[in-house]
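Take a look at this single chain, the form predicted alone, given in structure tokens.
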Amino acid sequence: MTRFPKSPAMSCAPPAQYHALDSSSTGELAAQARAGLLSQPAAVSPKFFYDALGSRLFEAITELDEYGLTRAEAAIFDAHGAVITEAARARIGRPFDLVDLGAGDCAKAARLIPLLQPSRYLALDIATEHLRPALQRLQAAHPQLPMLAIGTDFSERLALPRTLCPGPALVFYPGSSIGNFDPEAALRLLAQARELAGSGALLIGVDLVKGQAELEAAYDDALGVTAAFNLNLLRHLNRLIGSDFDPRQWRHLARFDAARSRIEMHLLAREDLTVRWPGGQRHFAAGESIHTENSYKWTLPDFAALLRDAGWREPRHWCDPAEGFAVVLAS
């Protein structure tokens, strides 16, 4: 990573900051746990896997060996970081910020700040307590960068205050998480993005199409981290709603629905049970589940149409060598 040197000619940026974005409250988020899991079939956002420990299990699943995605995406900016920049930059044209949508440990905004050279960092995640730490370490590395953590939950809307990002912005959304949202989902997303950025630009990680085999043994890991970090979820739903969820009553599934192109991911309880919380309770039968994740894949053509309609323009990829994975530059 480039280290800015201090002189006594150039001041330092002021420590970075914390902002809590959103008024959701804690009995918000309990709130829809409990719809989600008294709604048929029983389904819970993915934003309920990143507690401290979900967000940990999480970087450890991205160093397993069924895990390429991770992989694949450093290899691009590896490989054409510097073009990659140089066009973003180019499109751009003037000071902009950069905007790091689910930054968690800013590991990969900041292999890139030194190439891009924004005027300022906002890195948004709803994990607030994973993300200080981390932003705390980047601001040391480029102490003359103004920097802005966002408490949000993009999930819902992507907008910030102008007073918080007056533009333009280059719009950051690596690995794969523009597959969590279904189709629609992901075009409102990304029209919020293309809104957020004013005359700037998006650079985003897209997962694409490959064999069944493949897919599902990425999200189902010999070593069963993914299990794990499945199975998390149970834990902290326990904290936040007070349930009594046993995770060894629940085995971990991930399945491909090809109709969909999408990886699946569900808790399936593993005989007759019901969990209760206070004020409410929901009976599983033995199979039953509870679905938490969704992660579409695309294929380039379909990727450019959906951000053309999304109101973005010129898009550009980049793959890995296998074109498992493409990173994309549009404006």
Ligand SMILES: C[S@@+](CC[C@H](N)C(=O)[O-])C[C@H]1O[C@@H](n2cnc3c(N)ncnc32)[C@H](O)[C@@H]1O
Given for the second form:
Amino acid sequence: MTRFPKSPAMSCAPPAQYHALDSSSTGELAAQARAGLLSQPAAVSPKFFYDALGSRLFEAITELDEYGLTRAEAAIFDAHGAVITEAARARIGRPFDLVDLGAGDCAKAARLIPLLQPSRYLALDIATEHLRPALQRLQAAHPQLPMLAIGTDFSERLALPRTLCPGPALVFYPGSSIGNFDPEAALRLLAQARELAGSGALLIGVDLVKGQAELEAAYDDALGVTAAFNLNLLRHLNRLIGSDFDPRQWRHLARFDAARSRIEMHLLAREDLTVRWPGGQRHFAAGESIHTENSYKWTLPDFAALLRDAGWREPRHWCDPAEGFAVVLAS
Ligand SMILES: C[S@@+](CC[C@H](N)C(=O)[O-])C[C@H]1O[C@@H](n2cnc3c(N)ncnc32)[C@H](O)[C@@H]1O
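Now show the form predicted in complex with this ligand, given that the preceding structure was the form predicted alone.
Every chain and every other molecule in the complex is listed next, the one we just looked at coming first.
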């Protein structure tokens, strides 16, 4: 497998363009974080994991023995990448934009761009301090391909102005991030993606239901990298809302809720404590939790039904040999 080199950008590369949408404004995100801390029980969106360190810790998670998801997805593209991309191009049938939701380090798009040959690459992410240098490196490798980094929070609404994305789009949403949305919110996001794609298509990664022990280990690894990723959210909140969280007073918990088919991640207070921020505070009793992430695991029939309900047609999927992960194409 060829990995995209993280070399410094070549000086002759055109600068990758950047556009910020209102949805990613710091004030709006801070208001949501404060509201989540004050809710009963406390819950904040997993989008708050992704500051500069959180984005790097996520990349470290993908290297862990316990976290097979990224390797399973890579194995699918290694085995079927040419067929998948040919099928996507055939469905769209004319020049299209590649729209990457939560592009992160853009590594997955980097592998697909030579096969897909899009007219433009639009990389959307809430964590723009990580996205922008990654996109600049990719731009250096493809100086002729117009690229645009877009700062946005698509959990509120996924939509792009026509001036930014006028034509058909292949909406690319790998890594099973769709699992962070409960079924109702996933339906809403996929319906918005349908509208965004126009006469284009969707290429999406989905983590499938598997054994509890395997799932819980994937979110609670022996090295404590996922724990650090979860705890780092507190430092991110400290910067965002001026709170005084001390990560040492909290511990990581990951558990599989079989009835809801989801991994939950929580931060549990190790002792009675009060967290303060300008204009607010919250007392946490020992053992009380901040719910930081859900990661829903799907069966293929249920996910196909979700896609249909969101307006997507003719889903076709490819699985890894263990059938723990699927890449789905729909139009
Ligand atoms: C699990 S990582 C996946 C990164 C990469 N696409 C992959 O599959 O390896 C999730 C990415 O989505 C971004 N993200 C999370 N929530 C988001 C939101 N609400 N709006 C925009 N980007 C978001 C994060 O910053 C991060 O880069």
